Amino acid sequence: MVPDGSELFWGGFGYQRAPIAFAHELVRQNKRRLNIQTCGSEVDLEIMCGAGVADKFEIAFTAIEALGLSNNARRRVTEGKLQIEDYSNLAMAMRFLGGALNVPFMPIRSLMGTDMVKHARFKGDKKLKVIDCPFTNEKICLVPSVQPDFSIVHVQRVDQQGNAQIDGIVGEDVEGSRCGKKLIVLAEELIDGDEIRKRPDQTKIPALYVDRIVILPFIAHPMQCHDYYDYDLEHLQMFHKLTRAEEMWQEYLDNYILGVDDHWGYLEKIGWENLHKLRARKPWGY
């Protein structure tokens, strides 16, 4: 569904819920010229660049948290592969309910501080603006809101319908699979209805966004998702660690990604076993 050139919203949040998978089929289908629009990921984030997928970020963060900074955007940047037009949290939080509101853009105060306001890239001009609030005469930043083209989001659960739940943090994930102008919902599990009915308050994206929905386990794997497997540390800092070079980060593309045929591959190459070990403890979540 996802043309070369596309602009994604991309969903979860640092470690949690990270649509990974998709990640990995983007590239297995050789995806290219993709603009990424999140507050900020990882891993996924470095395996789009890293392979070529995407060529624009626009972001608040990236890195691989408590390991390192993220080795193959960097890379990129420098080879002027990957241009990055660097936001806020908050200002692209805000750039998202813009979206799902379907209004032009956002005013927010916190970026008048920073050099954010002086300094654009691919973006230019259209970055933000800096405007005389018509009701106070002061200062005030407007944002432009974000409508992509697809909004892509691991949620936990969701029924036959499209009904999406969400456990723990949520993110900008709200906004965002309202903002897209086609949602894809990836979730862990396929739930009755009746479910969905016992827990109603849990249902953070009603069917009637969704155009989309994948059913796969271990979607973020090697991040983690609330209440069904922890993240599994010793794959990411082998992850980390091949990437500090172009030549280790191919082998573990080769190895990971284009060396299996989809999602089932990759969970096999991973082994079973170890993917067990990271199921969640009731009633911790991880």
The other form holds:
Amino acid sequence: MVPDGSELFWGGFGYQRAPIAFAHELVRQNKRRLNIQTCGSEVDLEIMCGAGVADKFEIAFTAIEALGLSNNARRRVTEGKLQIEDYSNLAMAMRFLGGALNVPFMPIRSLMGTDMVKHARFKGDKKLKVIDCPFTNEKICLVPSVQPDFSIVHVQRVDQQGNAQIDGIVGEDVEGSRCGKKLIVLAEELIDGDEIRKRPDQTKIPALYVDRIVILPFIAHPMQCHDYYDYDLEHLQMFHKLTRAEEMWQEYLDNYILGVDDHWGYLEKIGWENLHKLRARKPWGY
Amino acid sequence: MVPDGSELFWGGFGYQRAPIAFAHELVRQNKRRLNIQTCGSEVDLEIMCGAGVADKFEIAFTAIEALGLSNNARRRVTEGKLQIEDYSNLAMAMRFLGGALNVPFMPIRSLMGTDMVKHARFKGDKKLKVIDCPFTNEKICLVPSVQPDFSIVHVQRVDQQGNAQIDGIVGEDVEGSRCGKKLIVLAEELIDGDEIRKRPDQTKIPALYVDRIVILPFIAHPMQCHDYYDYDLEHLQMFHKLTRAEEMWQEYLDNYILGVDDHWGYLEKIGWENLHKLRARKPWGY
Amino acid sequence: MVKYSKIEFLVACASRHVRNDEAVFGGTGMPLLAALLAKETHAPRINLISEAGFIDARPREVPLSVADSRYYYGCSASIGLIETLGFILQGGRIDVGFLGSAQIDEYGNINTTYIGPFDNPKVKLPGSGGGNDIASSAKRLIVMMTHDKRKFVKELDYMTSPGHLQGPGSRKKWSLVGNGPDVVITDMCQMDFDPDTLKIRLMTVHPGFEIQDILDNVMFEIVVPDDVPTTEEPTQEQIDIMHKLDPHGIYLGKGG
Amino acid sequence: MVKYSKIEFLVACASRHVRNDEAVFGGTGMPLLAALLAKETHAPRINLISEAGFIDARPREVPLSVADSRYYYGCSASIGLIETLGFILQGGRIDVGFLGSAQIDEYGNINTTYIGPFDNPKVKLPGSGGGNDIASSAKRLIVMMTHDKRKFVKELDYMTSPGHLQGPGSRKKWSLVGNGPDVVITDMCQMDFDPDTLKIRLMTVHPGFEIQDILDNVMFEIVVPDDVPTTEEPTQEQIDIMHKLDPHGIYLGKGG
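With the form predicted alone in hand, show me what the form predicted together with a further copy of the same chain looks like.
What follows is the entire complex, opening with the chain shown before.
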């Protein structure tokens, strides 16, 4: 469904609701030349640049936060196989907001004065513009809106129509889900439409934006899905360690991604007993 | 607390969560020259321009919707006692969003090609600007952000700290509550902080924005407050009828607003039996 | 023979322009009744949206305000204006919007703000509300108004909302998202727009009226095609459903 | 005598810069520990905010990610990035932000993006994340880093986040909301900024180090005032609380 060379808004934030299963599937389908647009995804970005699925990122951040640098991205940049257009988190969130609003840019007060303004890669002079405000005369930075080919968003629950609920923080997914030309919603659980309509305040993504729904458990593993499961710290540390060298990374890739048929095969490999130990406890949500 | 000549963001939308009790109090305190900024408030605008509290509106709409034209505003405009700077609902909502984001303007695709661009009143050439987009070269309309002296927002529930929950639609109150220099929250009910912290997803206005809290029942009467009470159609129709002529309006003003000491006096006048008949029924919320 | 009032005729007529599966801005008044009637008859799957923030609403009683709680229960999402007017409407996702109008010109441009000169207005009307936004960005716009010669003017006192502006190419010049007015429905006739000139064109005439009545009741030249059929009348079913939706006659009038 | 590691010293030191009732961006790692420590000791009413969307958070375990669910339970609002980085931070409502840095120059400008030339980088670092936003808009910025001569450079390889830019007036020129870096804390010393030149100035030296050690370990000229006190040491209580917050030593290290 996703052609080579597509632009993708990539949902989730940090360790939360990362669409890992979708990244795996892009790898298994041998996609190429994708441009991934997000604030700060982590393991998923490592997988996609590591496997050669994506050669462009428009992002604000790549690392595994507390665990350290993103080794795959680092290697791919040095090899010249990955181009990263650097923004800040607010800049990216505003770019998605602008895309969702269908206007060509959004004004922000960040980036100005720094090399984020001076240097650009593939976006050239379309990376951003600093202008004099026509109302106040002060300097203001305009960041270009994005309307990617697809938005990929991972949520907790969705009904048959596509109405989706998100628990916990939304990060940039409200704007991100509305900015893409098509929206693919990945959900842990299918619920009945009546349940949605009893609590319409909780619907974060109304069905009219949604083009495809995928229901699978543990979509974010080894990352976290609020109210459903915690991150798998052991796997995460193993993942991070194996990305340090190319051969070790290729081993992980063969073992956990290419070596299984689908997400169910991956979960089998992780082991259901391990997975069940990660399940969230009330009221903590992790 | 609100000095004469202040600018006020005015919360609520249509018949929903109108801060009527606050409008009454502004009248009783004989405020003057206020500039009211909102999308489409109705009875509250009629009260404030009718009583001479406000002489400027930056709004998109004034009428009582299904019931008909806003007679007081109409008369005050003809008398030259009220200046209305006309925008659209999206334009006003984006102006509040821009104010909340602390940027000087927001781009929109409305207004262009019409007299909304050609004609301005007190805002002069600061009403809006149509520019050529520096990214796409297409025409785009910039509307100036607003950061009024006060934001007045009516919500269902608030805790001691100021964390506020809104049921039903939010209209433009999320942006509006964040754009003002000071925020006054009017709530129907005080709840405990623990209740807020059990459902942080539901907090529409975090306490850090809030400067003052007022707790009173039936703040919106004769308008509606979702999950709390329905509009008082009889009173509303009476109100609308009495605004048709100046003497009748003055009679309403003396009777229901100036003639009572405070909101409790107003509710007394409306009658508690009447008020209780308006209470919302589950699951409808009205 | 079915008996009907002017308003019932207008509502039934407008409802036929709503197609199944469309996203529709309902608002209040006659447009809302038309949308609800369509949903109860030929278009059960329309997504009825209120600009105040209600999405896929299924009110059991007719709301008096776009923010009326009657829109809430049974809707699929309840959010706010940036969502409905920004993400959904300006995002190009609304198929049909409705507007009323106090004045309309031959290109379908709309005045809902002032009667009389801007600097010394005779009457302040409600203003745009979401009207300008809807007229700018909805794929199709349906205008509903009572037919009065003084409303069909050569030049508007104030242009609140864009129709086809100055004709071909002018909406594009301002990069407007939607395609502009599609049909104007009054209590005398239906009008659409000539695809070449984008000027108002007579489409159908309601039973009891002649083409000449329409020509006599507009202040500009109206395009009259060779074939002007008579407008289809409301069915009894449509009228019954309308009154079920508005049992107190708030929009339909007490006389029914 | 209290025994402490370099990291414990840094965290205790940073926590003293957080004042009660302030709105603080916590992030992860040492800054988060510093903020949580402040909340547990002298500043119980700070509003701990995570850019992912958590407001007034009270995690009982230390989060590993700004989006970690450990930030959720007990927080007063759980929203998103536009709220935290847009409405709150850019709105001028954050008192204190923290940043780490791979390179810093004499005006406190920060590089967290590339080591080596932009066109042929030697190392890709994490990038800005919310760092540029925080450095642009927080009222005060606290920089925490390990002290390494190669990090205190005359010229950054890449300026990710604004310190005082080119000195007096230059933040104003770009209409930045916040006041820029207030203090830089390393495992050797604390530095603040000369109010006239906005250049880095030695503030206090940690026990065991001399002023000369600092001069030897920066690649630019550092302002040295007449009076450079010794930095206050952590208390046992601070260290105990830190370890209660990070029982598995994720940030403090297993060695404690």
